[in-house]
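Listed next as C-alpha cells is one chain, alone, in the form predicted on its own.
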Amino acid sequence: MSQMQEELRQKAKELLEKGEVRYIIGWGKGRFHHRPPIFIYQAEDVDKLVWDEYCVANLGKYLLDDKFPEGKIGICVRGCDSRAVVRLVQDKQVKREDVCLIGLPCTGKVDQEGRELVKCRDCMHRNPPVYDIVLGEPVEEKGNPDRFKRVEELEKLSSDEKYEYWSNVFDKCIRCYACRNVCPACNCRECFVDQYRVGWQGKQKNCMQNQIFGLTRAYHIADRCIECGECERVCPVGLPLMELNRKLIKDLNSLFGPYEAGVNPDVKPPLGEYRLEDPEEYM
C-alpha cells in the first residue's frame, strides 16, 4: 500500500468520524485494474478507497448528482478534478461551501496495459490549484510546450483538407454522448440534443448531424474546457476531440489573452464577461 493511499484513508476516516463531511467521493477497487468512482459514507469503509496509477476518472462531474447536499461532500482532487470543481462553482452548479477538496498531487495515470494516458502526458497542473486539504508533497509541474502543436499542424491545411479531415472524424461518431456525459463543463439542465425542437438537432446518425453536435458542444465549452481529456478518453471510436477543443482555446488566448479554465476561481472566463477593449472584428 502506498503512503499516499494510507494518508488518504486516514484523512477520510477523520473527516467522517468528526462529521465534517457527509460522504467522500474517491476511487475504489474494481475488476482487474479498473478504479471506478466510489462513495464512502461510513468511517469503517475508508479501506475501500484506492489511490494508485489506475485512478483515472475525473470525479468532479459526480457532484452534479447531489446539488443540494445535506452536509459537506468530501471529494478527492488532482489537478484536473480540482479544475473541474472550480468550473462547476463558477457555473453556479455547486456551492464552494458545500465541498471539501482533498488534494492529491499526481504524477500521471496509466491505462489497463500500463501505458501513460495521453490526457496525463499533456497535463499542465499535476498539483491541485484549489484545495482545502492537501496530502503528500507537491510534485514538479512539467508544463506542456507542445500544447498547441497539433492545432498548428491542422491550421496549415487548406480549407478543403480541413473539411475532409473533420468529415472523416465525425463520420465515425456514433452519437453515444459519452463525451458530453463525462465532461464537467457540460452541465446544462437540459442538453440541446435532448430537446425536442425541430431544426435544432436531428436524431438520425449521419456526418452532418454528427458535426452539428460536435461543433456545438465544442463552442459551448470553448472557454470552460479544463483540458482534462476525459471526452477523448471515453470516446468508444477514438475521436481526437481535444484537437477541436484546443483549437478554440488557442483562438481565445489570441483574442483575449492567456487563460486556463478552472485554475483561478477569481478569474472570470473570457466569454463570461464584457470589456470595452474586447475585439469586435465581426461588427
Second form
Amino acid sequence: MSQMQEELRQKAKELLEKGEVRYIIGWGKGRFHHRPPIFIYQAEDVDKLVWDEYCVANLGKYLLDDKFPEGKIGICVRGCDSRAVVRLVQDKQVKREDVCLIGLPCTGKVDQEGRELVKCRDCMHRNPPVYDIVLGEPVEEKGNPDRFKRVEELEKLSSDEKYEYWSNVFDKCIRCYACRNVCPACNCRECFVDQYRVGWQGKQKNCMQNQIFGLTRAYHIADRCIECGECERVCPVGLPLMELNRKLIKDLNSLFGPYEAGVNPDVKPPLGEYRLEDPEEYM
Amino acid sequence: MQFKKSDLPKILDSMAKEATVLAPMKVKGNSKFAPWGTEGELDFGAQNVLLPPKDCLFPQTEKMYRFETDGLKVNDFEVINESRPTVLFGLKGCDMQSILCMDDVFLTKGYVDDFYKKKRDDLLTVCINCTTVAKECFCDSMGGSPNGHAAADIQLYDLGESYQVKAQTEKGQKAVDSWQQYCNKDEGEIKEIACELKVDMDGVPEKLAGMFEHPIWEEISRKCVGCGICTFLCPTCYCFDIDTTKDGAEGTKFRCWDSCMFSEYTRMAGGHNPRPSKKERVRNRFLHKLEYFKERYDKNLCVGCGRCVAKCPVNLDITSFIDQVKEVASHE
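May I ask for the structure of the form predicted in complex with its partner chain now, the form predicted on its own having been displayed?
Every chain and every other molecule in the complex is listed next, the one we just looked at coming first.
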C-alpha cells in the first residue's frame, strides 16, 4: 500500500507541476481512521494524499461541483470511482476530456474494526475499467458469485411478505437523503424530492412517504446503478438498499441481456436507448 | 440509595404502568430511545444511542391541527396537541444538555411553543453517568460531562452491579419514592471519567463572529455531500418546516424536521436561494452550533455527543473544524 501511496504522490506532483491538471481529488487523513476526500492544488501539498485500506468514499460525485473546470481535474479512481466517472460522462454531466483519471487497482477497504466493507466484498471491478494513468500492478478480479443470491431469496417471498419486508426496511429510513447524495447515478439537476411545488414527495416522515422516496429513487437509477454500494455504506440506519438495486439490475438483465453500468463508456444503458429487438411484454 | 441492576426491568415495568417509558433499546438493529415493553432489547452500550432523544419532545413529524373546508370557509378546526406522561430513561449527560438547548428555543425569549411545552411538562428525565466513552465523545469540552447532569430529574450512577439513585427535582423525588421496595440505603463510590477527545472552545465563538467571510468555509465544505445525517442525528438541531396534507375537504397541518443542509431549506417563494451552495450551508450550521446560539442563549448548541463525527460519510468533523478555527488567522 505504502509503495502505491508513494507512487500516487509522485504522479500527483508531476501532474500538478507540469500543469496537466488544475487540482487532484483524492483521500487525505481524517480525525481517526477516516480518509475523507481532499482536493490538492499545489505540488507541495501532495504528501497530504493517502492511499490505504481506509480510503472508502467514492470520489466521482465531486466532479458535479465543478462542471466547467478551468483546466483538467485529476481524480483518483478505484474500480468503483472509475465507473462513477463513466456514469457521469455517459449522463453528459462531465466531459471526459475535462478529467484525468489516476487509476488505483484496489484490493478492498475495511471499516475501523478492520472488517472488509460489504461494498468491497461484493465488488466485481477492483481494477478501474477506464483510466488515463494506472499505478501499481493490476489485481486479480474475484467476481461476485453471490451477486443475486439475496435477491433470489427475496423473490421467493409472497407479495404480502415482500410488502412487509420492505415496509419494515423503509419504516427505519430517516430521510437524510445521504443515499441519494453520494450516488453517482443521482445526478438530476433538481431531485424530484426537492420539487416541492410539484409535490411528488411529502415531507412527512412516515412509512408511506419513505417508500415513495426509496422506490422512486431505485427505479430512477435502475439501469444506471454502478453497484458501488455507497448508498448502503453511508446509510446511518443500515438499510439494505443494494438488495433493491440488484433486483432491478437482475430484472433488466433478464429483459435486455447482461449489462453492467459504468464499465464500458460505449455501451448505453438499456433504458437509455431503443432497439428494435427490445422486449415488449412489459409495456 | 441504590437498587440492583437486576431489578431494573421491574422498575421500568412499574413506571410503564403510568407513563410511556423510553429507554435506550436496540430495535431491528438500530439503537434508539424506544418504548419499554415493545420489541427490542435494552442497550446501555458505551456508545450513545444512534438516534437522539429529541423525537419525543419534537417529533420528526407532528400533526398540529386538522380542518375541514367548504370552499373558502373553514367548517371545522381542531388543534391536535397530544401528550402523555413520558419517562426518558438512561439519558447520557450530552443528551440531557441537548434538552436544555431545546428548552431555550421552544420555551424562552417570549415565545412558548404549546406543542413542545405540553410534552416537556409531561416528561421525566433519568440520566445515567457514562462508565466508558466512545472515541468520538467530547461533551466535557462543550460544557457538559460524562459523569451526569444536574438538570435531570433523577441521576443514576452506575456502580457495576447496581445503580446509585439521586433525585434532583421534586418530580424526580416522587418517582424515586415509588421505587423504595427495590432500593437499599447503601452508598457506593462513584467513579468519574473524562472524554479522550478534547477540543478547546475558549474564544471560539468570539473568533467565529469575525469569520463570516473567511476562506475556511470554502475549504471545509468542499467535501460535504449535502445530506442530512448530521442534522437528523444531532440531538439539538431543531429546524422544522410546516406543511399541509389535504384530501378533499379534510386536511391536516403538520410540522416535520427540516435540515439546513438541504438546498430546499432556504429556497424562497420566487426561487431565490440565499444559501445557494454547500459553503453557505455548512457555514450556517457550524456558526449556529458554535456562535449564534452561544450569543443568544449562552450555551453551545453542540453538546459533544459525537454522533455526527461518527456518522458523517466524509468525516466533515466539527471537532477538527474547531481545532482549525483556533489555528487560522482571523480574516481581516
